[in-house]
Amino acid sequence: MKNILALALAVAVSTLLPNFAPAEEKFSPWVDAQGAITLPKDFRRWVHLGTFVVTDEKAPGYGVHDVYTQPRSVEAYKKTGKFPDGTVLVKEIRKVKSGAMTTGFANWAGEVLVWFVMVKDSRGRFPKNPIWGDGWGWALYKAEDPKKNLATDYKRDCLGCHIPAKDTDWVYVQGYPTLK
(Lines of atoms letter the chains of each structure in order from A and count residues from 1; the text may use other names and numbers.)
(Lines give C-alpha, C1' and ligand atoms only; values in the text may rest on other atoms or scores of the structure.)
Protein backbone atom coordinates (compact mmCIF):
# COMPACT_ATOMS: atom_id res chain seq x y z
CA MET A 1 0.00 0.00 0.00
CA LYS A 2 2.85 2.40 0.82
CA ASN A 3 4.39 1.79 -2.62
CA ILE A 4 1.09 2.57 -4.36
CA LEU A 5 0.66 5.79 -2.34
CA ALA A 6 4.27 6.82 -3.05
CA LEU A 7 3.81 6.14 -6.77
CA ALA A 8 0.53 8.08 -6.85
CA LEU A 9 2.16 11.00 -5.04
CA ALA A 10 5.14 10.98 -7.43
CA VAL A 11 2.83 10.99 -10.47
CA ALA A 12 0.72 13.80 -9.02
CA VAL A 13 3.75 15.93 -8.20
CA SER A 14 5.35 15.36 -11.62
CA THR A 15 2.07 16.27 -13.33
CA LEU A 16 1.53 19.42 -11.29
CA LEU A 17 5.16 20.55 -11.24
CA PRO A 18 6.69 19.64 -14.63
CA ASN A 19 9.34 22.39 -14.42
CA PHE A 20 11.03 20.78 -11.43
CA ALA A 21 12.85 18.13 -13.46
CA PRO A 22 16.51 17.48 -12.62
CA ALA A 23 18.88 20.02 -14.20
CA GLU A 24 20.54 17.33 -16.38
CA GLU A 25 17.31 16.81 -18.32
CA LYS A 26 17.38 20.36 -19.71
CA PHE A 27 20.11 20.66 -22.32
CA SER A 28 20.17 24.45 -22.61
CA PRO A 29 17.75 27.26 -21.77
CA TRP A 30 18.52 28.77 -25.18
CA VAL A 31 17.58 25.66 -27.17
CA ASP A 32 14.05 24.32 -27.50
CA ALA A 33 12.98 20.68 -27.95
CA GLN A 34 13.29 20.94 -31.75
CA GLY A 35 16.76 22.50 -31.61
CA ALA A 36 15.78 26.12 -32.32
CA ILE A 37 18.41 28.42 -30.78
CA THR A 38 17.65 31.80 -29.24
CA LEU A 39 20.08 34.64 -28.61
CA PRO A 40 20.74 34.89 -24.85
CA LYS A 41 19.76 38.35 -23.61
CA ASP A 42 22.24 38.45 -20.75
CA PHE A 43 25.38 37.26 -22.56
CA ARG A 44 27.31 40.50 -21.89
CA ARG A 45 27.33 39.51 -18.20
CA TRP A 46 29.19 36.32 -19.09
CA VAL A 47 32.94 35.94 -19.44
CA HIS A 48 34.52 37.90 -22.29
CA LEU A 49 36.84 35.46 -24.09
CA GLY A 50 38.54 37.89 -26.44
CA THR A 51 38.25 40.24 -29.41
CA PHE A 52 39.11 40.07 -33.08
CA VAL A 53 39.06 43.24 -35.20
CA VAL A 54 38.63 43.28 -38.98
CA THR A 55 38.95 46.90 -40.12
CA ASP A 56 38.54 46.32 -43.88
CA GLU A 57 34.92 47.32 -44.59
CA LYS A 58 34.89 45.19 -47.76
CA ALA A 59 35.97 42.01 -45.95
CA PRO A 60 33.24 39.49 -45.09
CA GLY A 61 34.26 39.57 -41.41
CA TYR A 62 34.34 43.35 -41.08
CA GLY A 63 33.85 44.58 -37.53
CA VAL A 64 34.84 44.25 -33.89
CA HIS A 65 34.20 40.63 -32.84
CA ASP A 66 33.69 40.22 -29.08
CA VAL A 67 33.07 36.66 -27.86
CA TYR A 68 31.37 35.64 -24.59
CA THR A 69 30.55 32.39 -22.80
CA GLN A 70 29.27 31.20 -19.44
CA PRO A 71 31.74 31.12 -16.52
CA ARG A 72 31.26 27.34 -16.03
CA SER A 73 32.31 26.75 -19.65
CA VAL A 74 35.56 28.67 -19.14
CA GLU A 75 36.32 26.69 -15.97
CA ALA A 76 35.66 23.38 -17.74
CA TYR A 77 37.73 24.37 -20.79
CA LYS A 78 40.70 25.32 -18.62
CA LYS A 79 40.56 21.90 -16.92
CA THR A 80 39.92 19.71 -19.97
CA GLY A 81 40.75 21.71 -23.09
CA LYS A 82 37.19 21.07 -24.31
CA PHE A 83 33.90 22.92 -24.14
CA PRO A 84 31.26 20.98 -22.17
CA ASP A 85 27.84 20.20 -23.62
CA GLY A 86 25.53 23.17 -23.38
CA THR A 87 28.33 25.72 -23.72
CA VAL A 88 27.07 28.79 -25.54
CA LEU A 89 29.47 31.03 -27.44
CA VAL A 90 28.09 34.40 -28.50
CA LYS A 91 30.08 36.47 -30.97
CA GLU A 92 28.84 40.04 -31.16
CA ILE A 93 30.06 41.90 -34.23
CA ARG A 94 29.92 45.70 -34.21
CA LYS A 95 30.91 48.35 -36.71
CA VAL A 96 34.41 49.73 -36.34
CA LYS A 97 34.55 53.35 -35.26
CA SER A 98 37.82 55.23 -35.32
CA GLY A 99 39.38 58.59 -34.77
CA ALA A 100 42.25 60.55 -33.38
CA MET A 101 42.60 60.46 -29.62
CA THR A 102 45.16 62.01 -27.30
CA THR A 103 46.80 58.55 -27.12
CA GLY A 104 46.94 58.19 -30.91
CA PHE A 105 44.63 56.99 -33.66
CA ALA A 106 42.16 54.51 -32.14
CA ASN A 107 39.50 52.00 -33.21
CA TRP A 108 36.53 51.00 -31.07
CA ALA A 109 33.22 49.17 -31.30
CA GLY A 110 30.24 50.99 -32.76
CA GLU A 111 26.68 49.78 -33.27
CA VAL A 112 25.85 46.07 -33.42
CA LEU A 113 25.74 44.43 -36.85
CA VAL A 114 25.14 40.73 -36.05
CA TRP A 115 25.42 38.02 -33.42
CA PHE A 116 26.66 34.51 -34.05
CA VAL A 117 25.71 31.84 -31.53
CA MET A 118 27.18 28.36 -31.17
CA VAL A 119 25.87 25.77 -28.69
CA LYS A 120 28.03 22.73 -27.89
CA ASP A 121 26.33 19.37 -28.51
CA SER A 122 28.69 16.40 -28.45
CA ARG A 123 25.79 13.93 -28.31
CA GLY A 124 24.14 14.95 -31.60
CA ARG A 125 20.74 15.68 -30.07
CA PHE A 126 19.21 17.13 -33.24
CA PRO A 127 20.36 14.94 -36.16
CA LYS A 128 17.52 16.01 -38.47
CA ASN A 129 17.88 19.74 -37.78
CA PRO A 130 20.16 21.35 -40.41
CA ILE A 131 21.52 24.04 -38.05
CA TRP A 132 23.13 21.30 -35.92
CA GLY A 133 26.22 19.31 -36.74
CA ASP A 134 29.93 18.79 -36.17
CA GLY A 135 29.32 19.01 -32.42
CA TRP A 136 27.58 22.39 -32.40
CA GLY A 137 24.32 24.20 -33.01
CA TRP A 138 24.80 27.29 -35.19
CA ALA A 139 22.79 30.52 -35.36
CA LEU A 140 23.01 34.02 -36.86
CA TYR A 141 20.98 37.06 -35.83
CA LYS A 142 21.00 40.53 -37.37
CA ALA A 143 20.63 43.62 -35.21
CA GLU A 144 17.36 44.49 -36.98
CA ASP A 145 15.70 41.28 -35.73
CA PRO A 146 17.55 39.59 -32.85
CA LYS A 147 14.78 36.99 -32.48
CA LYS A 148 15.07 35.49 -35.98
CA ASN A 149 17.80 32.95 -36.67
CA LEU A 150 18.89 33.53 -40.26
CA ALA A 151 20.99 30.35 -40.42
CA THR A 152 19.04 27.56 -42.08
CA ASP A 153 21.85 25.07 -42.80
CA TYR A 154 25.06 25.25 -40.82
CA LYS A 155 27.09 23.62 -43.60
CA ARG A 156 26.11 26.36 -46.04
CA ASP A 157 25.66 29.33 -43.71
CA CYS A 158 28.31 28.88 -41.01
CA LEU A 159 30.88 26.14 -41.45
CA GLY A 160 32.82 27.79 -44.29
CA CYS A 161 34.18 30.50 -42.02
CA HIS A 162 35.20 27.91 -39.43
CA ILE A 163 37.24 25.56 -41.65
CA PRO A 164 40.58 26.99 -40.37
CA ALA A 165 39.43 26.21 -36.80
CA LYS A 166 38.47 22.58 -37.51
CA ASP A 167 41.32 21.21 -35.36
CA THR A 168 40.19 23.29 -32.37
CA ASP A 169 36.56 22.10 -32.43
CA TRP A 170 35.56 24.79 -34.96
CA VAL A 171 36.41 27.59 -32.49
CA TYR A 172 39.22 30.15 -32.96
CA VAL A 173 40.57 29.56 -29.46
CA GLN A 174 43.91 31.25 -30.26
CA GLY A 175 42.11 34.59 -30.06
CA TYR A 176 40.68 33.96 -26.62
CA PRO A 177 43.31 34.62 -23.93
CA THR A 178 40.75 34.02 -21.18
CA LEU A 179 40.88 30.29 -22.01
CA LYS A 180 44.63 30.07 -21.32
The other form holds:
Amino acid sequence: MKNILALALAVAVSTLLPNFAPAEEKFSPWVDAQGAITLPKDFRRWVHLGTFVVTDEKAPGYGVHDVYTQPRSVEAYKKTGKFPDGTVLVKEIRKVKSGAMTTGFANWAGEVLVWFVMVKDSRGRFPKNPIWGDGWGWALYKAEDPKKNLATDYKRDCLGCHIPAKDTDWVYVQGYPTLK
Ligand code: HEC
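Could you switch over to the form predicted in complex with ligand HEC, since the one displayed so far is the form predicted alone?
Below is the whole assembly, all chains and molecules, this chain first.
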Protein backbone atom coordinates (compact mmCIF):
# COMPACT_ATOMS: atom_id res chain seq x y z
CA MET A 1 0.00 0.00 0.00
CA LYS A 2 2.81 2.39 0.97
CA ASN A 3 4.58 1.62 -2.30
CA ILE A 4 1.49 2.41 -4.33
CA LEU A 5 1.05 5.68 -2.50
CA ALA A 6 4.68 6.55 -3.07
CA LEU A 7 4.34 5.73 -6.74
CA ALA A 8 1.16 7.76 -7.05
CA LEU A 9 2.91 10.68 -5.37
CA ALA A 10 5.94 10.37 -7.67
CA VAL A 11 3.70 10.36 -10.73
CA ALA A 12 1.75 13.34 -9.45
CA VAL A 13 4.94 15.31 -8.77
CA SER A 14 6.51 14.43 -12.12
CA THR A 15 3.42 15.54 -14.03
CA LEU A 16 3.30 18.80 -12.07
CA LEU A 17 6.99 19.66 -12.44
CA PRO A 18 6.99 20.42 -16.17
CA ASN A 19 4.26 22.96 -15.45
CA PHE A 20 6.49 24.81 -13.00
CA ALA A 21 9.51 24.96 -15.28
CA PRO A 22 7.89 26.87 -18.19
CA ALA A 23 6.24 29.26 -15.72
CA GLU A 24 9.68 30.30 -14.45
CA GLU A 25 11.06 30.54 -17.98
CA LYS A 26 8.38 33.16 -18.56
CA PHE A 27 9.99 35.41 -15.91
CA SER A 28 10.22 38.08 -18.60
CA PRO A 29 9.58 38.18 -22.35
CA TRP A 30 12.77 40.27 -22.65
CA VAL A 31 15.10 37.96 -20.72
CA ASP A 32 16.31 34.57 -21.98
CA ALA A 33 17.28 31.55 -19.89
CA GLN A 34 20.90 32.74 -19.62
CA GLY A 35 19.88 36.24 -18.56
CA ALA A 36 20.51 38.03 -21.88
CA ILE A 37 18.31 41.14 -22.04
CA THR A 38 16.60 42.51 -25.16
CA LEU A 39 15.22 46.01 -25.61
CA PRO A 40 11.38 45.88 -25.45
CA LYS A 41 9.91 47.13 -28.73
CA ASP A 42 6.74 48.75 -27.49
CA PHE A 43 8.00 50.53 -24.39
CA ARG A 44 6.75 53.91 -25.66
CA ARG A 45 3.21 52.57 -25.24
CA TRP A 46 3.89 51.82 -21.57
CA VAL A 47 3.60 54.43 -18.82
CA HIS A 48 5.86 57.47 -19.05
CA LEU A 49 7.40 57.99 -15.60
CA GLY A 50 9.17 61.27 -16.09
CA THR A 51 11.95 63.17 -17.85
CA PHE A 52 15.44 64.37 -16.99
CA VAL A 53 17.09 66.88 -19.32
CA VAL A 54 20.86 67.38 -19.48
CA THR A 55 21.49 70.29 -21.84
CA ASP A 56 25.31 70.47 -21.48
CA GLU A 57 26.71 68.78 -24.58
CA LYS A 58 29.96 67.89 -22.79
CA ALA A 59 28.22 66.19 -19.85
CA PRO A 60 28.19 62.38 -19.74
CA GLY A 61 24.40 62.34 -19.78
CA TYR A 62 23.79 64.95 -22.52
CA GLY A 63 20.24 64.50 -23.81
CA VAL A 64 16.55 64.30 -23.02
CA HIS A 65 15.96 61.24 -20.80
CA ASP A 66 12.45 59.80 -20.92
CA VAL A 67 11.74 56.87 -18.60
CA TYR A 68 9.02 54.25 -19.15
CA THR A 69 7.74 51.17 -17.34
CA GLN A 70 4.85 48.67 -17.60
CA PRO A 71 1.42 49.85 -16.33
CA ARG A 72 1.24 46.97 -13.81
CA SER A 73 4.55 48.03 -12.26
CA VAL A 74 3.23 51.55 -11.68
CA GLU A 75 0.10 50.17 -9.99
CA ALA A 76 2.17 47.86 -7.76
CA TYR A 77 4.68 50.57 -6.89
CA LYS A 78 1.91 52.95 -5.84
CA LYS A 79 0.55 50.31 -3.46
CA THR A 80 3.77 48.88 -2.03
CA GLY A 81 6.51 51.44 -2.71
CA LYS A 82 8.48 48.65 -4.42
CA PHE A 83 9.14 47.67 -8.01
CA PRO A 84 7.61 44.20 -8.53
CA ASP A 85 9.59 41.29 -9.97
CA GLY A 86 9.82 41.61 -13.76
CA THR A 87 9.54 45.41 -13.81
CA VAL A 88 11.37 46.87 -16.80
CA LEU A 89 12.60 50.46 -16.71
CA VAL A 90 13.61 51.88 -20.08
CA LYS A 91 15.40 55.19 -20.25
CA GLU A 92 15.45 56.57 -23.77
CA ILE A 93 18.01 59.32 -24.37
CA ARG A 94 17.49 61.64 -27.29
CA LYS A 95 19.43 64.65 -28.57
CA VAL A 96 18.42 68.05 -27.21
CA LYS A 97 16.78 70.34 -29.73
CA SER A 98 16.19 73.92 -28.70
CA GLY A 99 14.86 77.19 -29.96
CA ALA A 100 12.48 80.07 -29.43
CA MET A 101 8.84 79.06 -29.30
CA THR A 102 5.73 81.11 -28.63
CA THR A 103 5.96 79.69 -25.07
CA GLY A 104 9.53 80.86 -24.50
CA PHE A 105 12.99 79.38 -25.21
CA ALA A 106 12.31 75.65 -25.29
CA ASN A 107 14.25 72.35 -25.25
CA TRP A 108 12.77 69.21 -26.74
CA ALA A 109 13.77 65.73 -27.83
CA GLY A 110 15.46 64.97 -31.16
CA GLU A 111 16.78 61.66 -32.53
CA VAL A 112 17.52 58.72 -30.25
CA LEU A 113 21.07 58.26 -28.96
CA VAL A 114 20.83 55.33 -26.51
CA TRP A 115 18.51 53.22 -24.36
CA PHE A 116 19.32 52.17 -20.80
CA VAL A 117 17.33 49.23 -19.44
CA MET A 118 16.89 47.80 -15.92
CA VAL A 119 14.93 44.59 -15.26
CA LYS A 120 13.79 43.86 -11.68
CA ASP A 121 14.86 40.43 -10.41
CA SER A 122 13.86 39.90 -6.78
CA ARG A 123 15.14 36.33 -6.73
CA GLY A 124 18.75 36.65 -7.86
CA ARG A 125 18.16 34.37 -10.85
CA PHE A 126 21.47 34.84 -12.65
CA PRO A 127 24.22 34.83 -10.00
CA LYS A 128 26.96 34.03 -12.53
CA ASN A 129 25.93 36.58 -15.15
CA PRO A 130 27.84 39.88 -14.63
CA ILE A 131 25.01 42.03 -16.02
CA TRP A 132 22.79 40.90 -13.12
CA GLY A 133 23.00 41.87 -9.47
CA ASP A 134 21.77 44.15 -6.68
CA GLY A 135 18.20 43.21 -7.61
CA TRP A 136 18.35 44.17 -11.29
CA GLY A 137 19.53 43.18 -14.75
CA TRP A 138 21.36 46.05 -16.49
CA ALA A 139 21.60 46.81 -20.22
CA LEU A 140 22.59 49.55 -22.67
CA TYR A 141 21.87 49.82 -26.39
CA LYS A 142 23.00 52.40 -28.92
CA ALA A 143 20.62 53.65 -31.60
CA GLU A 144 22.93 52.23 -34.33
CA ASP A 145 22.52 48.70 -32.98
CA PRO A 146 19.46 48.22 -30.74
CA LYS A 147 20.08 44.47 -30.61
CA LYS A 148 23.49 44.61 -28.91
CA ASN A 149 23.68 45.04 -25.14
CA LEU A 150 26.88 47.03 -24.60
CA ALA A 151 26.86 46.53 -20.82
CA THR A 152 29.05 43.58 -19.89
CA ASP A 153 29.61 44.16 -16.16
CA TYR A 154 26.98 46.18 -14.31
CA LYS A 155 29.30 46.87 -11.39
CA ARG A 156 31.74 48.61 -13.67
CA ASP A 157 29.32 50.00 -16.29
CA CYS A 158 26.36 51.14 -14.18
CA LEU A 159 26.38 50.80 -10.41
CA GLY A 160 28.85 53.56 -9.47
CA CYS A 161 26.64 56.24 -10.98
CA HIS A 162 23.52 54.85 -9.29
CA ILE A 163 24.91 54.93 -5.73
CA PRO A 164 23.10 58.22 -4.92
CA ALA A 165 19.83 56.32 -5.58
CA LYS A 166 20.77 53.24 -3.53
CA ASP A 167 18.09 53.85 -0.88
CA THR A 168 15.36 53.87 -3.51
CA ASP A 169 16.43 50.52 -5.05
CA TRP A 170 19.00 52.24 -7.33
CA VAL A 171 16.25 54.20 -9.13
CA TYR A 172 16.09 58.03 -9.28
CA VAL A 173 12.44 58.09 -8.24
CA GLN A 174 12.50 61.83 -7.50
CA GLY A 175 12.25 62.38 -11.26
CA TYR A 176 9.15 60.23 -11.71
CA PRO A 177 5.96 62.01 -10.58
CA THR A 178 3.88 59.22 -12.12
CA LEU A 179 4.93 56.94 -9.24
CA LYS A 180 3.47 59.27 -6.59
C1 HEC B 1 27.25 58.79 -15.72
C2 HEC B 1 26.50 58.13 -14.64
C3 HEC B 1 25.60 56.95 -15.01
C4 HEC B 1 25.97 55.77 -15.59
C5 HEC B 1 27.35 55.34 -16.07
C6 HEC B 1 24.75 54.97 -15.64
N7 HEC B 1 23.69 55.65 -15.13
FE8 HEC B 1 21.75 55.09 -15.20
N9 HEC B 1 21.18 56.90 -14.50
C10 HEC B 1 22.04 57.86 -14.00
C11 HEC B 1 21.28 58.98 -13.49
C12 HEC B 1 21.86 60.22 -12.78
C13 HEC B 1 19.93 58.67 -13.73
C14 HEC B 1 18.71 59.54 -13.45
C15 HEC B 1 18.92 60.98 -13.91
C16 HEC B 1 19.21 61.13 -15.37
O17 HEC B 1 18.76 60.31 -16.19
O18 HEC B 1 19.90 62.09 -15.72
C19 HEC B 1 19.90 57.34 -14.34
C20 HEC B 1 18.75 56.67 -14.70
C21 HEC B 1 18.72 55.40 -15.21
C22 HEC B 1 17.53 54.69 -15.58
C23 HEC B 1 16.11 55.17 -15.38
C24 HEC B 1 15.59 54.63 -14.06
C25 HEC B 1 16.35 55.19 -12.87
O26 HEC B 1 17.20 54.45 -12.34
O27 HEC B 1 16.08 56.33 -12.48
C28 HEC B 1 17.90 53.48 -16.04
C29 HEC B 1 17.00 52.40 -16.57
C30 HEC B 1 19.35 53.43 -15.97
N31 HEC B 1 19.82 54.62 -15.48
C32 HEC B 1 20.09 52.32 -16.30
C33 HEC B 1 21.48 52.31 -16.31
C34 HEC B 1 22.26 51.17 -16.77
C35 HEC B 1 21.69 49.85 -17.21
C36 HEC B 1 23.56 51.55 -16.73
C37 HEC B 1 24.78 50.76 -17.15
C38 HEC B 1 24.77 50.19 -18.48
C39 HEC B 1 23.58 52.93 -16.26
N40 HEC B 1 22.31 53.34 -15.99
C41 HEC B 1 24.72 53.68 -16.13
C42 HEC B 1 23.43 57.83 -14.05
C43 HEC B 1 24.17 56.86 -14.69
